[in-house]
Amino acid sequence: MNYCIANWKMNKTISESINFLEEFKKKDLQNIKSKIILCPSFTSLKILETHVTGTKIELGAQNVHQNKRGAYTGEISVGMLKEIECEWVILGHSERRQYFLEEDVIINDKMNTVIENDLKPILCIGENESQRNKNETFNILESQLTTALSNINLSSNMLIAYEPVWAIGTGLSASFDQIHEVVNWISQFLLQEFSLKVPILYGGSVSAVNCESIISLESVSGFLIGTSALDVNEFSRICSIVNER
């Protein structure tokens, strides 16, 4: 199974989200073999639930709190997501780590809460430019994975998204060889350390231009897409290319 995940971040109002989805549904989705997951803002999640009914599109959230309830102003719980049939949750995105100071131990708590409550995590990992230049990529990924997956009842109903921070939103994608090397390392590490085999996605300036070569890698099972997922035609082209793999 391959995946095309749209992370809209803090973009698209409710009406813009509906317009995107209605345009996207006009595309040929009947023979789609890939899993398509839309991750809109919290304000759009509920209304989009009614618009994906009868399609093969699933919904994901961009974040969730690690506690099931409580005095956490501005936060969203797993129960709130489950009530609107949201199935997936992005965790550990570099923007959450950078701007909201989410450390690996917090991500571990969120992973545990999400899995225990039968939601499916999309765990993001990746090194920044300075770390790559210092040849610390694998040390960083090992630390992120080891902490995030520690003491969790691991499930195959999860995804790992490798997103080199230096490529997110910059228009600069990692090279074919870089992606091949890192994704293979992640796959082997998960198998050796956790006896875990799950789909591994790539994210970081994914476009209709570069996705065909990347998806040809046997170890890459799809994409977590940011900027290119905001344009319905661009996102549709990527989905079509992934579907043809």
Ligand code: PEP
The other form holds:
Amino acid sequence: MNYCIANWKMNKTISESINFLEEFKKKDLQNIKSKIILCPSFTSLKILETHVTGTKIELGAQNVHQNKRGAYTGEISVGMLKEIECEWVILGHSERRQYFLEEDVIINDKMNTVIENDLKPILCIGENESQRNKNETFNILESQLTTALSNINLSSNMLIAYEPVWAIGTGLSASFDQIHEVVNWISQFLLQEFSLKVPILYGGSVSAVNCESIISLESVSGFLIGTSALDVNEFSRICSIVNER
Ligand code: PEP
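Having seen the form predicted alone, can you show the form predicted in complex with ligand PEP?
Complete assembly follows, chain above in first position.
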């Protein structure tokens, strides 16, 4: 099974989200074998539920709080997501790490809460440019994974997205060889340290032009897509290319 996940970030109002989805449903994606997951803003999440009914499209949130309830102004709980039939949650995105100071221990708490409450995490990991230049990529990934996954009742109902920070939103995707090397390393590491075999996605400037070669890698099970997922034509082209693999 391959995955195409749209991370809309802080883009698209409710009406823009509905327009995208209605246009997307007109595309020829009838015999879709891969899983398509849209992660809109919280304000659009509930209304989109009615628009995906009867389709194979699933919905995800871009974040959730690690506590189940309480005095956490501005936050959203797992219970709130479950009530609106949201199934997936992106955790550990580099923008949450960078702008909201989410550290691996917080991501670990969130992973725990999400899994305990039967939601499915999409855990993002990845090195930044200076870490890659200093040959620290594997140390960084090891430390992100070790902390985020420690003491958790791990289930195979989760996804890992390898997203090199330097490739996110830059138009500069990681190369075929770089993705191949890192994704293989991640799958070995998960197997050795956690006896875990889960789909590993790539994210970072994925487009309709570069997705075909990346998805030809046996170890890559799809994409987490930011910029290219904002445009319905581009996103549906990527979905149909992934579907053909
Ligand atoms: C992302 O933010 O997860 C992402 C992959 O963005 P982009 O596709 O724009 O690089």
